[in-house]
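Consider the single chain below, provided in structure tokens and representing the form predicted together with its partner chain.
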Amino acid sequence: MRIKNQLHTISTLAIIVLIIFISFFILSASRYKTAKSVLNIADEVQIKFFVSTSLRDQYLLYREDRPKEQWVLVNQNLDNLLENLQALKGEDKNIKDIVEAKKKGSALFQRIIANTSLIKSSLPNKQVYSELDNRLISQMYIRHNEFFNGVQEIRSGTEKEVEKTYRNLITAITVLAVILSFIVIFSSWHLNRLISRRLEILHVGADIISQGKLEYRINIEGEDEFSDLATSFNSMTSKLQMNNEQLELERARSVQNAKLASLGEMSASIAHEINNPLSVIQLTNSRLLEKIKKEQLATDTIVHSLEKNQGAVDRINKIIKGLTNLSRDAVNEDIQVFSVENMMEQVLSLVGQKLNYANVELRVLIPPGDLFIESSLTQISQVLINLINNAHDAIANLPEKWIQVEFKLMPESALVQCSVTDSGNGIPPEIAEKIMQPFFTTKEVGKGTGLGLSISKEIIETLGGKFYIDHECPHTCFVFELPKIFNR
């Protein structure tokens, strides 16, 4: 069930409970108010009745007009009160009974008053009227007793009603408070449990994905907002994964292109490099051929010539091997342990001649006893060639031309630091900011791809290292640091 619908259900339930209890509360409050009013009126009726009986008895004792007239007034008040009582209680049988008893009692008193004048008269049978007076008084007492008992019953019944309605009011408030508290507590607990649990799944999933595991998918069951969010999240991750794969492919292509571009740039010097041993072979072969035609050659001479040629061939092989290694797509190359000296030898086989032609002095500083690194030989070679080529281009027009490649072992951090410094005066800050960005170049159009430094930086970072410009160095100095042992 969706959280929105659950909230809707809970609020509807709370509203229904509220409506029921408020209705009950209003009903009880109304009954309480009515019962209270009835009780007050019943009390007033009792008081008026006592006054009325007192006046009645005064009249019966002295048969004078004053108590009779006052009785009439009190009786009228009593009638008004009973009307109010009837208005409040409606068709209540007890009220009807007391109104009837009151009516009969009043009628009897009026009859007594009327009969009194007969008693006071000079009629011959006035004793009969005295007897009637007694009978009427007795009947009036009976009716007044009925009335009084009825009022008492109404009063005690109303007192109970007041207590009951008051209890109902308290109960309604208590039950309402308990039910609403229960709804609030339960819904808070339920939603908290539901949301926290599902948020936790999302949180863990987001953490895993942020670590680069784009193949991870968040699994939230159900059909609520969180499952929708998880689906959106998974969809986003899928697209991100596809884009990342595409980007990786593009990067690999760029690296390869940059390598090929470097190779292209080096092709003239490489061709020259290969041409030298070939000339040696050609010259040796020509001399050997001339000697063969003129005279019988001694075995030593032949061996010497062939050894000379073999040396030239080895040199060519070395150059070709270096080229082959460099041109290979090294993205998926296995990590290996290699010697820094050997690596530099290969690198120099490719760039050494170029530097010689440009009269650039190359200094290679390797700690005594060589240095062994577990990493990608090809990719690090490529970075070094990039940096040396860039340095070559940068100092081409300087009067002082030198490049220094220095390897250091940093024992405290188990890192190998390599700095490539040239005789330049450093990189201006405005260029340094952008120099690592792809396609940024200070070279002439057609001479550089603008990818060398950005790819070099990416290669080093992929291998778990750092790549930066050493701004403290008075010269132009690029530094990269690598773990001595590849961190898988």
Partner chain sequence: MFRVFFLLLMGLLVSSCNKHIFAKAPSPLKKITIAYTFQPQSTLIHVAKEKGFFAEEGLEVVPLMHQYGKTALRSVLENEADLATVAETPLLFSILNDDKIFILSTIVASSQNSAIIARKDAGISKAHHLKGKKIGVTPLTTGDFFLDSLLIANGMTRKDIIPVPVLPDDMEEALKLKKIDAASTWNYPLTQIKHLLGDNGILFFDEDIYTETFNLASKQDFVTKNPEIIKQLIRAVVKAQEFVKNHPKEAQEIMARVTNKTPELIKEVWNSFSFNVTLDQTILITLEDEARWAIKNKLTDKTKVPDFKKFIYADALKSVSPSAYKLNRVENEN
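Having seen the form predicted together with its partner chain, please provide the structure of the form predicted alone.
The following holds one chain only.
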């Protein structure tokens, strides 16, 4: 079930519960308010009744007009209160009874008032009217007692109603708070468990992918938003993997093109380097044939000529081997242990003639007893050829022209350091900031791709080393450091 739907269900349930309890609360509050109003009116009725009773008794004692007039006013207020009580209580039987008792009591008191005049004015029938007065007073007291008892009963029932509705209000609020708290706690626990677990899977997957393992896929079961996110994430990772593979392919092509460009730049000197031993072979063979035709040759002469030809052939083989190693794709080359001296022989077989033509002095400094490295022979050779060619181009027009390649073993860090220094005056800071960027070059158009240094830096870093410019050197100096033993 989707998280959005779960949240919608929980929210709907909470709203339904809230509506039910709010309705119950409103009903209880309305009843409480009505009961409280009835109780207040009943209290006022009692007070007015006591005042009315006091005025009535005062009139009965003195038979004066003033208490009677005050009783009439109080009685009107009492009638108004009873009307309000009827409006609140509706068709309640107790209200009807006390209203009826009130009417009868008031009517009897009015008859007593009228009979008082007859008692005072009719002396012959005074005894009759006095007896009637006593009977009326007795009935009036009965009605007033009925009224008072009815009011007391209403008041007692109303007090119970107030207490009951108040308890209902407190109960409704408590139950509502408990249920809403339960819904909130359950929702928080459920969503936290659901979301945290899925977020953890996403976090772990993202961490693995961030380490470069683009083949990894995040697996989240279910059909919720997190599974959709995982699907999108996996789709993005697949595209990144494809793009990364394409970039690796393009990078390999760029490296290979840079190698071929380097070979193209050295083609003239390589051709001359091969032509020299070929000329030696051709001249030696021609002389040997002429001597064979004219006379019988001694064995020593033939051996000497063949040894001379063999040296020329070895020279050509060395050049061709260097070309083969340099031009082949070394992206997937197995790491091997090789001699720095042998590597430099191959490098010099390709760049030596070019440096000789330009009258550039090349110095190679290797620790005594040679130095052995476990790394990629072909790729390091490519880096050295790039750096030597760049140095050659940079100092071609300088009066002092030399290049020094120095290897050092750094025992404290198990690193091999190689520096390629030329007689130039260094690289300006504004150029040094950009010189490692792809396609940045200071050479004339058509004389450089701007890829040599960026590819060299990438090669060294891929092999676990670092590539940088030595700014403290007074001359132009590029340095790369590699682990003596390859970190697999």
